[in-house]
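Have a look below at one chain only, the form predicted alone, in structure tokens format.
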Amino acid sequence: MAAKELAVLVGGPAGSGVFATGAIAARALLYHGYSVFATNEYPSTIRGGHQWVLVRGRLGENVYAHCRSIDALLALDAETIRLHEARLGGRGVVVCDESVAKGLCSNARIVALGLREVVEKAGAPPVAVNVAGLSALLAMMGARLEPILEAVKSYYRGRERLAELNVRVATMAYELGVKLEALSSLKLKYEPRGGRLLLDGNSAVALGALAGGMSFFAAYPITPASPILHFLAEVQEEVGAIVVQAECELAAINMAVGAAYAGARAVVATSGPGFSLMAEALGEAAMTETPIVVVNVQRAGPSTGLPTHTAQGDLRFAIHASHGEFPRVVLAPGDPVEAYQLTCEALNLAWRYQVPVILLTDKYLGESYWTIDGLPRVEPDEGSIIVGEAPAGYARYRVTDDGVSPMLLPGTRGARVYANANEHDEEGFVTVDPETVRRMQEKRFRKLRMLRALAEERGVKVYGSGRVALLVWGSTKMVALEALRELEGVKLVQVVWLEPFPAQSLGRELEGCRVLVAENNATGQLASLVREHLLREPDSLLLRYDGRQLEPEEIVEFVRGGRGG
């Protein structure tokens, strides 16, 4: 039978090559002409401990998110077959190497086969046995040759002699897999489309942070945002800008806010923790109206909490971080082309109107992998700075109707440029005079007229119409968009502004709608907005909590069922 859509999950212990497996399956299908979505688990530990990708494939549609139920595994070790054989659907089928089978007591259909032999005999390392079980699964579903190695080129570009040696390791483990194509009932099929490409989240953030004019990047490696660091500072002499791996998270954001006063439009990137320890030069950006990004890729947490684990527990938090009252923007994308648009925007809003942005991605939407046709135009905007020389009378934190002042760079000629974190007056000057001090704060504060505004223009997404409004925030929405196949008379509303929040659009988009709201924490934050501005009360509510994000099919569930009416 031609398969439509198709779901692989490759296994096994860390260092076996579980995650470059996922990656050439999802080139291989993308080949054939597949939409494809791919994402992984992995433990937290320096070495050992079992991982997984999952990777799945559509043909004329978008596939969205992962699923539960898979048609193939692709065990790397017998303990990958304890864990996943209860996902199998009812044709599916387990490839793996003899050493693999021998001695297993499982209820799966599985396909031993002498993947070991065919990487010694062409040469190659044991831990080539991955790609030999690929090609060979793969072979066994009707797949075409060349794309599969054109994936395996794609994925070791720049590494020859690896490329060579798993190209020949794939050719021969396809020819033994052809031979078994009667025990899948699986067919590919070849449809293929060109100009398309597979982006994850993390990557689009970082070219949503070049397209938007940064010049200066810097972060302490922490997971899951890490990869940004990675893809910044491998490109960093291509583009021109300057990446910095601080030697903590305080030192990262303070580089930044002092790049930022220098002129540079500067961003990190860091998880839960790490943005923790950035709260107090939050406020120091807001104070000093120094405009900077600050990414959060979210964890599951509190504390260390799940490391290598998504989670959407930071909402609050990022609303709240720092002492203090001052204005600042929160944006959540849902997939990577949101996560390019918001990036490139975040920089733009932070120097058009001289405030903190943060924005809220997680682990799930960092790493993992969607189809997307391309990346839309998008272009930095240099907002109020005073170029050439300084204006008569210049003043750093001159009071306007808008609250945004002039500003001028360092070496500006004639300027004097202070910037204080103490409270100040226009002049920039320490001040604790009661009357300036109101004045001032009131000045940052009305910024927020314009951002709300942009917030209620900009900050509501809708897919679908119904009766029914299914409310999600970041990454949730892919998965939403997925259970919607499913679903009829369900409209799904995403909230992508959560600073400041845009009640008045939202409250529109859930007039007469029964709200359900489907979250990725355990107290239910956009549900808790929801009640703060618009004095609702979710009809009900769908949490997880447990490190991984909600299934398609608990979604579902969820609207179909009692709690969701």
Second form
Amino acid sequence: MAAKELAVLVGGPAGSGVFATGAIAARALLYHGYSVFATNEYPSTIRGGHQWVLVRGRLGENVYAHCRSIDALLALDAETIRLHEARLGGRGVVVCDESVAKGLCSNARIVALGLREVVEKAGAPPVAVNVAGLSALLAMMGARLEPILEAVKSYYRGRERLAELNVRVATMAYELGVKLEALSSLKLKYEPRGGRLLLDGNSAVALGALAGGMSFFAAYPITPASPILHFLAEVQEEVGAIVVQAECELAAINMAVGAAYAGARAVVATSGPGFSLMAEALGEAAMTETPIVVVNVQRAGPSTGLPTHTAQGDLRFAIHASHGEFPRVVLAPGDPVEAYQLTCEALNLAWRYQVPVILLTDKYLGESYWTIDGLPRVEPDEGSIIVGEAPAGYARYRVTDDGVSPMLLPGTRGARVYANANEHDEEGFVTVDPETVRRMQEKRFRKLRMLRALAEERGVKVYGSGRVALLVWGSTKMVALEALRELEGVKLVQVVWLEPFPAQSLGRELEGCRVLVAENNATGQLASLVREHLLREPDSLLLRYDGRQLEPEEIVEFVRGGRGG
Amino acid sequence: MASAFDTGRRPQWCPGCGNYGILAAVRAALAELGLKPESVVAVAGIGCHGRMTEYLGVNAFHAIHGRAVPVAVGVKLANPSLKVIVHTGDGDAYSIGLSHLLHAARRNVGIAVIVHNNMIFALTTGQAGPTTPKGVRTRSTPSGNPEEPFNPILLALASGATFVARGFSDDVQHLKELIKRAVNHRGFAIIDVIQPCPTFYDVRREIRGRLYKLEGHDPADFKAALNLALEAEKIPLGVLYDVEKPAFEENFKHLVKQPAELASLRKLSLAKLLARFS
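Cool, the form predicted alone is there; where's the form predicted in complex with its partner chain?
Entire complex below, previous chain first.
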């Protein structure tokens, strides 16, 4: 039976090449023509501790999210078998090295192979047992060798020696697997489709920032946001951007504020703990009306929480972070294409309206991979800066009808550009005069009129139709889309703009519907916004707050009335 | 000439405040350097020094407490053709924002940091700070400051600052010369300026007779600079350390030469980058 769908899980101790195996498996399936989704889980250690990658493929249609049941398990240690065997579907198999199988109770599912032997014969380092196992497993499932080798080469691009060794290992191990094809009930099809990409949310944010004209990026290392720093650091010369690793998140955002004041489109990326530190400077950016984009790749909190696990617990915090009152924009992409588009849009909004824009993603979106057909063209718009000569009587904070004051860059001949984090008058001078204070607050808040209109226009996305509205935000959208395949009469409603909140357009979508809310947090933060803005109590809530994203199966059960409440 | 660096606002500090001298010295230094006001950015933190941006007629960013240095680093990296001067206080630079100062020194970012060191939290009406001497009675240490102050000059040297000087706000001519050198220094420059606060902690009487100007000191001699920093009784004024090393912003060669480009939007083609994801 040809496999239209399959799910493979690779597990092992940290340091055993689990992620590499997952990345190669994902590419191998992609090159066979499958649409692929891959996600992972790992502890906050570099060596030791269990980690895994789940790679899911589907032929002909998109695969949006993970799943409970798996078809094959590549176990790089015995612990992996113990932890994940129960997820194996009816005819699923476990592939491992003979040494791993030794000492386990005999089990018909376990296919123990001489993988280490292959690696030794190939003259590769012992860790290459991961690629050997993967190649053998894929061969058992009827995979072609060529796409596997392409996947290996693609993964080790730029590391030619490693590529060569792993190609040799994969080729030899493939022979082992081919002989055992009868053991697997899965038969991979080969229907290659070119031009598709495997993109993770973090890279998508980096690409969107570059597309949006970003020329300054600062960050302090933090899981799960660091991949954005790594990617940008690597390409900075190629793309002509400045990438700085700051001494802390306070420094990162203040550097970005300084850079933006001087004219560079600046972005910072962090996760919850770093975002907490950045709260201080969010107000500074708002008060000085310096355009700034802050990416928060959420992880499970509070405090250090679960540093390598996912959550959507920072929504309320992002909307309210920093003292005092000021307009801001909070956007939450649900998939890599949205992450790319919205990061570019965040820069455009920041530079048009001179407000801080916060992009909320999460570990699940940031570090999972999806197959996409390509990225739409997005580009920076002009913003509200004046380039060239200073107009006569220039004042940085001129009171205008729309609240946006013309922004000049320091260095402009004849102009003094004075940004002030204290309350100030039109020219930037400190003031406590009640009339001026009121006028300046009102000037800043007037920007909300236009931002609210944009939120209403772009802030809500709908998939499918029905009398039941399943309301989500962020990456839960992808899980819900996967669940939607099993559901009828359900319309998926995704809130993309969280601040300003698109109350009217959301109200229209929810009208006459039973409203179910699914969120990756403990308190139902989106639901609370619905209460606040729509005066509506959702009919049922499904909340997950154990550091894991909801499962599509869970959502199906929830919508059918089995869970939540 | 100094009037070019005057915003026309009348300075408001306490009578006898050291900030008047620092403001006069900066204006004179910028004028003598022949700089155009639009080519300079002053970044200030929070404290009595923070009003510098109200009076100094250059581009300015009045930042939040403790973060003037990283804001200045961002300005300098984004547009290295600007001369970036940080005005900060002992509370701003040595207490709440200390780590930023040390890291900017370590990176050798091309900014000139002028620390208005009045050895007290003045704007908040007189609490002890990291440079308040032990035993001094302040509103937060009514029985005398129980803490040892630290030595900012020693700290700056240890952090890798390539220009370290000490000035005195009452000696405007001398301070002006220090500022001129700091502003033109390649990389990170710091001037710790002793700034008497006549309202909360006027050190004038205490330091009288202890100040002396450096003569015959080789500012390239790190160990000699360390020894000067360690002097306890006498307080040396002048350039303690001055060496030339590449500035941090020079690492970004792909940008450092075309600051003008920052104003124009770059529309980037991602085609090449996307190959990584196929």
